[in-house]
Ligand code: PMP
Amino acid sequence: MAREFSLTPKPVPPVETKYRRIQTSIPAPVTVPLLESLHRSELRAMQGQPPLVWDHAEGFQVYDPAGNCWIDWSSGVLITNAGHSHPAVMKAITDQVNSKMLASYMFPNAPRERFAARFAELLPEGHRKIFLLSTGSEAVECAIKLSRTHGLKVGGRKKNIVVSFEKAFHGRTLGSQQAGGIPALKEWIGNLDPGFVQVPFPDGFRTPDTSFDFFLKTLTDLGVEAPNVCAVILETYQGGSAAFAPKPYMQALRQWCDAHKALLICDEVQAGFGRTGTMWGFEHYGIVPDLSTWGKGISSSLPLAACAGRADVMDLHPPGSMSSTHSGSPVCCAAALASLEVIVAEGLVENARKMGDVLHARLNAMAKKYPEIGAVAGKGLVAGVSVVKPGTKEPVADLAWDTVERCWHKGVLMFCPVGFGGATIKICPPLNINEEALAESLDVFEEAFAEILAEHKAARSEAVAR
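How about the structure of this chain only, in the form predicted in complex with the named molecule?
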């Protein structure tokens, strides 16, 4: 799945451009003691992405303590939609800290009210009740709880099946992990809840049949009766591949959920807040879900998440029965409000759309040139480049990871998510990236991909010759 990176600094050619600077071995020798210390004190599971110690990050660039600088294609894994360390977000955080209002749990505070009201105002009509939480997994757990509660109310005990999608990722806690569709990540659970079932995601690549009939047929094959479904949850685009479902499929799913009193949940943890060239990812489908889950890019910085949706569903539980200690943390809410206003005021949704066109045009051209690129998916400033054995759909994780590693050495930072055997390279820069930096980083990406491809081919012919 993920790669275990060596902590031994490797000499790499120096880079000095307007946006990138690599002047040491990588990882920078000065950072090795910190990395080694983390390896001693933290669990292994936290390794798996390039061991780049972030010293600070600004806009769409990340700096290590040695002064090396990368164009960031990760947004810290889709967090910093408004850009790293945006002055308005930093000011909101410091002002809030200086106001001596740091935590109040369920007692009301002003930043919580301000963010909830503004977020609700921007959300579609009828989808404006909000529950603030701390992590995406927690928001998904909340959506599952509300779905089962709603199912119980409208259909009785049998209406408790949550349908989700193969290869989906919704978090790592007990419920959210079971809603996920990656079997290897669920092995630890042992006794899986039979109330979670998965159907193929209609991405048009791994699942060629993107008809809604295929959804119905799979449910029948699984022995699931429509009246027993309490919810269907999907990532608005699949994080593992950046693939969207077809719009007609989603519209049919919307109607099917209505017909069977099943809630439609869009997990917007990755897609929300402008990432895909619309403020909310579900806008691409022309639908409004019953519930939505939010996190990551919500504040461009501090930990905040949310579950939002229909008032009648959100209000199913009585006062005091749904809470979380850091729900609506005033500092996180101040950051989130500032980030949201930056996204609106600086036209970052529009920039994501425009830069997305540049990004996808270039990646699609690469896919035509290299048969090792099986699929390019995504919209706006999120893309997934799935690397395959030519002519097949077989993932080739080594090629993907070696490309990520080479880009890291050249000053462009990205990662491979779980989902497609670790063979999808994810591209998701902060939404304020400019065209010059995007073009420069795309050149680096293609150069690295071509180099690694040539090296792999040379290694294979050498092995055959021996």
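If the structure you just shared is the form predicted in complex with the named molecule, then what does the corresponding form predicted on its own look like?
Here you get just the chain by itself.
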């Protein structure tokens, strides 16, 4: 369960380095009236992150109105792959705004054509039909609709089961949450669609059995017959843990889907556009899915998403029967094209791979040093650090949350712990971070973790002494 952060400014040690600056209490006193106003006007669910008022952000740094500066390990929420406020992205947005072409619904516009054509050009052969949308959840809903439509076409009404994975997150709309594998997030639904089933995700930590035979056994145990499966959907890596499936597992899954005329869907909302050290996350598996869903890092800025895939599946519905009010917004598409070209031209995919090697080497060294780190997962510039009770897989949320809060006080910003009871610390800086800043922020992370761990042990000892 998410914790609530206090709005009372807390004195913290000052920080002044090349990449970080903390010169006020936290949160900065000047920002408290704005924070209090938001608490009055917004729903409580929006209060789940550290109360840091973003004034502006550049590259891999975030600033508040008081001049404090953080190294950003959040990328918003894996949005700013090309970096915050990249000049090329900003110019594309302002040029498009100044052109007086802001919205056109489904009517064609040139920015939409340019981005769709460039995106399709970079996607694998046979996976180049695109539907532009507004959010990742909307893209997942589209993929579910296409999957069930395809199932109906090739197998009749019984071929409507969507298989997904435990602990998966696919969005917050009705269909995407039913495809998700986090029971607490769908308790509100009440009457769950029996056509959605979940199987264990083969992460090798929480699910030790990573064999494809375990997938088949689980389907049998659930009473699912292979001919009735219309699709299998999974996050390319699980958002809550940053864990990837084994490559042989994914290749076996690809073959199984082909054999049973089921569509394989890779949810690339968090993984795409260079994040994992390859342009598309599914490249790590040596496969091409039938459908893919995209969002977050697609534009490094404005709301845009996409569903992409095979032409015969994408074109199942006739003209006018699938639309989205802001589909392919010209301003968002201009930003997305600029971001994509920056990622390619500036070598950010390769930088993500190189910096990812640095990141994961350091985190794995920490895991050997601290038994409270149960697993480190991810590739490229995404990592998940699972915080556990030593010798077990039991999550320890307080240690994870307190570490993230202490990092915030020291000038390194992350979003709150996710997955496994709020005990997985997610690390995902913009793809343009340099090695010096990454090393500095890793030093801060280890320092904060060690401090919080020592404080927790001291508190337990004191409690026992009483």
